[in-house]
Amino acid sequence: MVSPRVRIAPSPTGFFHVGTARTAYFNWLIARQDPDGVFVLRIEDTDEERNRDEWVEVIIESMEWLGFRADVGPYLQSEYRSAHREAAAALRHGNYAYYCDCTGEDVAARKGEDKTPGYDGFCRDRGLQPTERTALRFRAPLEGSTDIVDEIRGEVSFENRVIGDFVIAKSSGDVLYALANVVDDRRDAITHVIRGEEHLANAPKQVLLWRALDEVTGETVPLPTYAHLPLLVNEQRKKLSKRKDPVSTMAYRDEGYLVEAFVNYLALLGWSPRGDSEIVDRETVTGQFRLSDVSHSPAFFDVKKLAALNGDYVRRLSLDEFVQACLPWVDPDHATFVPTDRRPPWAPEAFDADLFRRVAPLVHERVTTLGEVPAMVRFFFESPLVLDEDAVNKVLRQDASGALVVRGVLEVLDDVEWTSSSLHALVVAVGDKVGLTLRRAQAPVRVAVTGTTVGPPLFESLEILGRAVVRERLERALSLCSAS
């Protein structure tokens, strides 16, 4: 048995797509199931017009965050241009390829009403030489079929006449995707090509190229095992759109998703673990995963399900783990990767680690992502506190009972025992006096002290803030009511 050698080959033309992340995970799993398995990271940077160095960094950073460490690479496909060109030349000299100067308009004009896809073979026997206008086409068989044995889809057959003669190199001599991948996969001794469904149409072309290279090089290299993963779709069951759907992997990190939750969810996109629970760690997935168990049906990338799963993972953290995980979102000195618009809105000197540790239990069970934490705890660290104007107007100014509650609480605030239970009883009593339920009575207190209408448990928060801070904020709120 040959140990698996797999690869992930993203292009540096944009963010790291969640579909690429899923593909990377399934490749990584196959490599990790064998102690001698090898996982290769190849950056396909041959599209010079769209490539950006910063996107290479995003690929590497994304892979590091996901924990899919490559055994080989990262290396740039462009570093092997000479090998790609040599392969194209070998195919040309072996009569597996020919030069063609046809434009798309030329082909369309010759075909007329014939809408059969593919090239019409016009230049097959013209014997053209390379010029600034000629591309190099592969000479595909005119009859028969090219069959692909796919680990997920079974045997898939492609009629050769439909494949047609396809371009493998531009007039500049630069080799295109299909041939470059085959050359690289042969060089890297790739045993499994595991990729998205959208690449299935490339498979017969690459098999034909592979076999032709066997002939012209005199080196028979075993074909890799193919597996084309199911398409990822949105809730409308349409292919995920880069423009309309949240498909950037690093955006989920930046929003405060836990990496283990995110990786767990990737495993569920076309595959299911044994048993009733969908919460499975990498070790379990590594032991159970088989390509033959992957579904060929489209997989719904359900952001709501991912968020719920992440919430489960957050609640499973110990308090120490939760506090540590939150630091990039609450401590400005730790916000090394958090985007500027998501960094804590208070100054570094305003953050108190001991205070946050006391506050953390109040929000631990209530957040779905770590990115939600700053908004829930900001009133502990902001000075002066920023009040939500809509909340102030609705709860304190437009509702006369709001001012009555705040005034009533202030009148007895100095006499109450400073515990959450006593503060709870105080607000209940004040509410009874003005004819309000606890829910309505605590609303003006919450807005006055926290600046908003939602947040962690109110009375535990008041206890942590302390009598002096609570009094100062209630007095400020009362002055706003009077000013109106």
Second form
Amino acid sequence: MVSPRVRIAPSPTGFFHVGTARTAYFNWLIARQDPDGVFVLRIEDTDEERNRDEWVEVIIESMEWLGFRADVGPYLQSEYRSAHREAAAALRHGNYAYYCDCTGEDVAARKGEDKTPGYDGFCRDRGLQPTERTALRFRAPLEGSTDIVDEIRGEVSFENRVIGDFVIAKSSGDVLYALANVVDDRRDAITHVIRGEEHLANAPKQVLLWRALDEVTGETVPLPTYAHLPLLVNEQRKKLSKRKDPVSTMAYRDEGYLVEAFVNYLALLGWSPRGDSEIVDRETVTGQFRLSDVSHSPAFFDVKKLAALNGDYVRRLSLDEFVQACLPWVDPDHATFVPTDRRPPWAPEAFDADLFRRVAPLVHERVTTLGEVPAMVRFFFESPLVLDEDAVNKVLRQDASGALVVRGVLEVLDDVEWTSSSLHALVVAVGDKVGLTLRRAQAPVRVAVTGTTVGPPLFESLEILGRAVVRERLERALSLCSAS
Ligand code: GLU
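Same protein, different state: after the form predicted alone, show the form predicted in complex with glutamic acid (GLU).
Expanding to the full complex; the earlier chain stays at the top.
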């Protein structure tokens, strides 16, 4: 048995699509299942109009975050431009390709009402020489079919007539994707081409190119096995849209998704683990994964399910792990990758690691993503605390009860034992005195001390903040309350 050699071949498009992340994972799994398996990362950067260096970086950074280490690469397809041109020339010499000077309009005009897609073969036998206007077209067979063996879909047959003569190199001589990709897969001795379903229609063209290259180079390279992974769809069962759906892998990192939760979720996009639990780590998936078990029906990319799974993973962290994982979102000195609009809203010197450690248990059970943590713990670090205007108006100013509660709490604050349970009893007692339930009585205290109406458990938070800070904030709030 030949050990698998697999690859992902993303193009630098500005972001790393969640579908590419899934493709990367499934390829990586196949390589890791064999001690001699090889995983190649090739960046297909030959479309110069669409590529930028920083976009190459996005691919590398995403792969690093996901932990899918490549055995070969990352390397740039553009490094092999001359090999691609040589292959195009060899196909031309072997009469597998011909020059064509037709424009799209020429072809359309000739076809008239006939809407059959593809090229009409006009230049096939014209024997044109290359000029600055001639593209190079592959001469596809006119009859018969090209069959591909797909691990997920079985045998898929394409009629050659429908494939048509396709362009393999532009008039500039630049080789297009289908051929460059085949030349590289041959050189990398790829055994399995595992990629998204949108490339299924390219497969027969690539098989034809592969066989033609076998002929013209005199070097027979075994054809890879194909596996086209199911389309990812949104809630409306439509193909994920780059504009409307959250498809950027790094945006999940930036929002505070845990990489292991994200990778776990990727495994569920078209594949299911054995047993009842969908919580499966890389080792488990490596043991169980088979391409033949991947479904060919579209897979719903369910952000809500991903969020819930992330919440489960957050809950499974030990307190120490949780504190560590939160640092990029709460400690400005650790916020290396966090985008500016997600940086902690306080200065580096305002962050207190010991204090955060005491606060962390209050939020550990309550967040879905780590990016939610700063808003929940803001009142521990922000100075002066910014009060939410709406909350102040609604809770402190609407009627006299806000002032009554705040004043009532301030009156006995110095006498209370500083524990969450005593503080709880104190607010209950003040509420009783002014005729308010605990829920209504604690609202003014929460707004006064935390600046907003929602947050971690109030009495535990007060205990951690300490008497002096709580007093100062209640006094400030009292000055904002409507006169009672
Ligand atoms: N560059 C192609 C893409 O980004 C790769 C296709 C393939 O894996 O063959 O979709």
